[in-house]
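In the form predicted alone, a lone chain appears below as structure tokens.
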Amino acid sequence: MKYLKNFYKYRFLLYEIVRKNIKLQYRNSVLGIFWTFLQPLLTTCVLVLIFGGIFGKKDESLVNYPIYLLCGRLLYEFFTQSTKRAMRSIRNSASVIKKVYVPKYIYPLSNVTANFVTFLISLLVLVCFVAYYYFFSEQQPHITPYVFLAIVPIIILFILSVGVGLILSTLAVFFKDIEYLYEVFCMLLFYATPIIYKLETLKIQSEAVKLALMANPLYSIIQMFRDCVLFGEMMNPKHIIYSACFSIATVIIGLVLFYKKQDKFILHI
């Protein structure tokens, strides 16, 4: 209750920091927030041109490869960008932390939340893709009432990002090299997550490798999102349980680690 009251006390500060982060993100850009739409659109077009003929050709189970790819790309991009910014949040706010008392968890949380807002805006690109292919293409996505359940994997992904962000922001204070290692990890995560391909189409003979890929929580989250938006199906309950438990456990670990080490931040920043 003490921590909840403290969070409620600083809720307006969190709102202001989130708003500031969103403004600063596109401050020196000519197109400004329009990049929130343009970036995923251009990235998807490039990936479709490169991988569409390899993974999307003659595979009826994908329904629509551009939308399949965009669903995975948007969620992956939010996770990686939000956790990267959360990781650097404590060091980037060193000057403020040294002068004014503010609950330090506000900084990684505000960075994840700011990216979450821009992610929600970028979902309009997905809406445009779905509308275009539904009305003007033979590769129609299956639109059903289950599309409204897409909020479930989005919320789970936000919780996961907060947990990972807390862990990374703590480690980055003491080990600056974690930033470079995480860049490599994100690149590995992109290819280990079924974003450009479908796991079932890969000829993986080793069950251990297949289970390792499925153990990735992003796999379950992205698959649930695609089930709702693209395939018009109910989400797999196993994916819901696994990803939700994994995300909550990550937040708990992140909070415990953050609160144990936060008093030592001032000695290293």
Second form
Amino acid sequence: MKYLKNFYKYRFLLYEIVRKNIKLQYRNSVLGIFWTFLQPLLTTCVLVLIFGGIFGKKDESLVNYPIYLLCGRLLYEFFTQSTKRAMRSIRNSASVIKKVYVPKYIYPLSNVTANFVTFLISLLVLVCFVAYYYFFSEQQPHITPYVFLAIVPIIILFILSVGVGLILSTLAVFFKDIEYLYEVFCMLLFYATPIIYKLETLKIQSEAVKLALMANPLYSIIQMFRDCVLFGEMMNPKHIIYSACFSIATVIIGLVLFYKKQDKFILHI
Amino acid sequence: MAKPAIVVDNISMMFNLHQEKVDNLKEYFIKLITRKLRFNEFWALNDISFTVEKGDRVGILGFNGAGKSTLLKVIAGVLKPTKGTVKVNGIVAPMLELGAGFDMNYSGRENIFLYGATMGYSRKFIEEKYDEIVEFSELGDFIDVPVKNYSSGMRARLGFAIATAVEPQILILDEVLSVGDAKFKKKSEAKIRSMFDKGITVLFVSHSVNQVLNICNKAIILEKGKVIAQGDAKEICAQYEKMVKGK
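Given the form predicted alone above, produce the structure of the same protein in the form predicted together with its partner chain.
So here's everything in the complex, that chain up top.
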């Protein structure tokens, strides 16, 4: 109750920081907010150009390779960008935290939220892609009413990002090395998650490796998202349960860790 | 009687002075395994208690390293004391360092709202105060320029204007009354004085006995983390001057 009351009092701060992060991200660039669309659009073009020949051809089950790739990439990009920003948030706000009392979790939370807003805007690219291929190509994405369920994986992903962001921001205060380690981890994650390929096409022999790849919550979330947007199917309930439980557990671990350590932050930043 | 503004109850603050700063994982694990993680305990504050009534203006005197700033940070809620509790009734405006909450890439206008939110105020409330803040800070057309291009005086003026415009109940001043040029200094002192009349509670840290005498009605002397004297400002200041001469 006490925590909720405090959060309510500082909701304006959350709003102001989210606003600030979005405003400052594209300030002084000529195209401004357009980069939210352009960036995923251009990077997807590059990836399609490079990997389209390898993974995209002769695979009916993918339905439409550019959209398949864009779905994965948008979600992956949101997850890594928001967690990276959250990780650095405490250190970056050191000047405030050292002088004024503020609930510190506001910083990782607002960074994830700001990225979430730009992510939602960037989803417009996906809408354009889907519309284009739906009307002008033979590789039509299967659009069904299930498309509205896409909100489910998006919410789960947001919760997961908040949890991971809380954990990383706490660790990064005590060990700066985490920032570099996480950079490498994100690269690993990009290739370990079926973004540019389909898990089945890898033909992995080892059951253990397969299980490890499927244990990745991003795999479940991206898979659910594609089911809604591209394949037009009901998502696999196993994916929902697994990723939701994983995300909520992460948030709980993150909150406990953060609350246990937050009084020591000031001694380290 | 009204509730006291600040009750400081037996607080102690301990710091671990790392013999060497360990801030990367490799060193940490090597030292953990070889058991070389050693700390020196340092008590910056040692069992401090005092009460500040509403409307009191308390000067905190002490030599460098006596724990003055640590005490203020504990009262402002930035540091959590190792032992003891602090009870604060009312909104605290910390002026430990003016303009600490500013974002350098943000313009003055945007920073007013950000800084206000950092202190827990709503956007609507700040909008009401906005004109007053801009006028008091004397920034004029500079209000739309990014703060990174401000001079340090302009930054401090804006910080002072925001912190005082929101009418806090408790003001924490850590040697900030030396802001800007002589003219602004006069103006800011007048502003703080006008806030006294509204019954604001002030904690004031300074090395200047004259300033403390000027502003405060009560005073505390800290030495090595302990309160060695507290009471009426005039008596305490006299005692402090003796200490200075004796040293």
